[in-house]
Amino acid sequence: MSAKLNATNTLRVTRIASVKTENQTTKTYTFKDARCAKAKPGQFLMLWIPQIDEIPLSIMNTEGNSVSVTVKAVGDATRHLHNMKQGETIGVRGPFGNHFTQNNGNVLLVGGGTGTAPLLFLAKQLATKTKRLSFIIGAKTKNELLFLNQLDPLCTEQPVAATEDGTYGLKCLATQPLETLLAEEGKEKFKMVYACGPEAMTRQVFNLTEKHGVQMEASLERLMRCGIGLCGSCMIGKYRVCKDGPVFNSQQLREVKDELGISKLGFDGNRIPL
C-alpha cells in the first residue's frame, strides 16, 4: 500500500462540529478533517460510528478544514448516527474514489433523495464555469426534497422539482422532466448530464442520455465495507465501485447495463434484485 493511500486509509478521530436537521429523516453533519477537506465532488469517505459500524457517505461540502455529509436514517448505523450530538466523537477515513469531471458547456444535474448532496457540491464548483446549469431534483414527497434554496442561486434557470405524490412541483418521477429537457428544440444541446440517486433512477437517466446522444456521469452506490477495493462487496460488472468509481461515465455504464438498476451483491455475497 502506497504511503499516500495508507495516510488516506488511516482512521482519524474527530468530533461532530454541528448537526443540521434537513427534514424528518435526514441530517447534515459537519466535522473537521484536513484530508477529507481536500476532496473533490463525487468522492466519498468512510464514517466510523463508535461501537456500531463504519459507513460510506458522499461528501456534500468542504470549507476550510471542515467537511459535511448528509445522512438519511435508513438502517441501524445511520439511526445511531442520528442520535449523536455536537461534540461527540466519530472516526473518518478517506477521501476515496474518483470524482466528477467538470464540463464548462451546458450541463444538467439530476438528483434523487440524498443523491442531491454530492451534486450540490458539484454545482457550487460549476456555477462560475458553465454556460447553462440546469438541475432536476426528485423525491417521493415535498418534505424529502433537499437543498432547493441552495441550488436556486447556483442554477442559470429555476431548478425543476418533481415529487411522486405531487406535493411540490411536478407530480412525476425526475426522469419525466429530464426527457423534456433533453428533447427541447431551439437550444444548444447539453454537453453532460450528471446523476446521483436511487439506482433505478440512474438507470432511466442512462437510458434517456443514450437515446438523445448526451454524455453522462453517474455516482453509484453499492455495499462498501473496505473503501479501497480489497473486499469486492461493491462489484458491478468488472468494476469495484469504491476504487474504480463511485463516478462512472457513459462508456463504463454501457459495460454494466445488465446489472445497472437491476441487481447488486448482498451481505452474503449473493446477487439480489434491486
Contents of the next structure:
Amino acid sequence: MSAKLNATNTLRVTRIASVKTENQTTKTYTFKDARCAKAKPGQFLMLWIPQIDEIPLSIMNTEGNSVSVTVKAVGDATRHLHNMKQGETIGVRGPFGNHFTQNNGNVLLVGGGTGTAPLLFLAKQLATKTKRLSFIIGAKTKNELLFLNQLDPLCTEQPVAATEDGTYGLKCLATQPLETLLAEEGKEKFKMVYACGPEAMTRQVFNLTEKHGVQMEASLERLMRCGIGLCGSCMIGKYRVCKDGPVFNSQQLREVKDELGISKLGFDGNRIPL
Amino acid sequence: MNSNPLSTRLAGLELRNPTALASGILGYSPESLQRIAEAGAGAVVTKSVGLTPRVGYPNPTVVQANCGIINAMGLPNPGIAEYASEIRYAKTVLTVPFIVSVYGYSAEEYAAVAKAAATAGADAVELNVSCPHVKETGSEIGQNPKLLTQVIRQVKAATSKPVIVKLSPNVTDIVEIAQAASAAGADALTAVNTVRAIAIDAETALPILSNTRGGLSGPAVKPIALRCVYDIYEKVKTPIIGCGGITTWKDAVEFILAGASAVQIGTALAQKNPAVFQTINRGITAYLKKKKYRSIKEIVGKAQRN
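What about the form predicted in complex with its partner chain, after the form predicted alone?
Entire complex below, previous chain first.
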C-alpha cells in the first residue's frame, strides 16, 4: 500500500475549531487538519461523526493548517452535525478525488445552493489568474444565497444572483442568466464554465455549454462509502465519483448524460431517480 | 498450440490471463465491469448478490490500517430479481468470463440466486461463504463443513455452470474446509476472503466501523493468504484462485508458485487504478520469459516442497 494513500486515508481525529451559521439550514465548520489544508478546489474529505456516520463533504476553504466545510442539514448525519459545537470531536480522512483545472482565460462559475462552497474556494485561487471571472449564484430564496459578500470582491464584474421566489436578484433559475452570458455578443467567449449545485441545474448548465460550444467542469455528488474508489457505491456510468471525479469535464459528462441529473445508485445499488 | 503464455483454463473457463477482479470491488454495474475488463483483467467477479435487496451498513464502512483496509460494507446489493437484467446486459458487453458472486441465508437461497444468475448469463458463480461481517450467511456457512457441503450440493444441483467457492481464512484448518468443498463438487476454490479485524480510535475510545468488526484486506494479509493457498494445494486437487493483498506482479507470481491457477485483485485498485491488471500481467510475462517458461501452467505449485 503506497505510503501516500495510507496517510491520506488514515482517520485523523480532531476537534471542531469553530462553527459559523450561514443561514437557518447551513453551517460552516472549521477544524485543523494539515493534510486537508493542502487540498485543491474541487476535492472532498470524509468527515466522521462518531457513532453516527461518515459523510463526504466538499472543501470550502483552507487557511494555514485549517480546513472548512459548509454543511446543509438534510439528513440524520448532517442534522446531528448541526447540533455539534466548537471543541467536539470529529474524524477526517482525505483529501480525496480530483480537482477543478484552473483556467486563466475568461471563466464563469455557476453555483447552486451549498454547491457554491467549492466554487468560492476555486474563485479565491482563480481571482489572481483570470482576465474575467463571472459568477452566477442561484438559490430557492434570498437567505439561501451563500457567500455573496465574499464572492463580490473576487469577481471582475458583479456576481449575478437568481432566486426562485424572486426575493433577491433575478426571479429565475441560475441557468437563465447563464444562457444570456453565453449568448452575449461582441465579447471574448468564456474559456471554461465551472458548475456545482443540484444535478438538475448541472444538467442544464451542461446542455447550455454544449449548445454554445463552451468547455465546462462540474463537481458531482453521489452516495459514497469508501471514498477511495473501491466499493462502487458512487458510480456514474463507468466512473467512480470519489476517485475518477468528483470533477468531470464536458467530454466525460457527454459519456454519462443518460444519468446526469436523472438517476443515481441507492445504498442497495439499485438505480433511483434523482 | 496456444502461444499466449498467460492463458489458463480454470473450472471450465478460458482466461486470457490469470488476473481477475475480486468480488466486492467496484460493484455491479456492467459499465464498471467492462472498464475493468478493458483495463486488462482476465475475468471479473461481481459484488455479492442475494435473494432480496440489502442496503448494507451505515458509514464508516471502511477504515485504513497499516498496509491494509478493514471494511464492513454489509453486503449491499439490489437483489437478484433486479440485478438479473444487469447480468443480461453485462453478458452482452463483456468479452471475459463473467462470474457472479452470490450469497444466501440457506442452501435453498444460495441455489435460487445461483440459478437465477446463471440463467441470466453468468459464466460461473462464486459462492460467498466467507463474508466475515454479516450474520447467518458468509463465513457462518463457510466455517461449517456440513453446512458448506449442503450449500455447494444444492447449488450444483441447481445449475450446470461452474461453481467457485470463496473460502474464509478465519478457520482453524482451511484445508479441512477446502476438502469438504472439493468433495461437495466445487469446480474451483478462491482463497481467501478478508481476515476478521477491528479498528479502535483511542481518542474517542470507540470502534470506528459502524458494524464494529470488519474484514482486513490488502498487503497486510498477503502472507496469510499465500500460506492458505500453499496448504490447500498440498492436499486438494481442485484448482485454486489466489486472493489477498496482491498488488504487484511478484505477489501474483508467488501465489501461482504456491499453487494458484489464477489470482484475484481488489484492494490494489484503490491506489493503482484499473491499470494494475495490465501492469501485473506484463510483469508475469517478463518473469516467464526470463525464467524460460512457456506458460504460467508450468509454474502452478512450483514452490511446493513435496
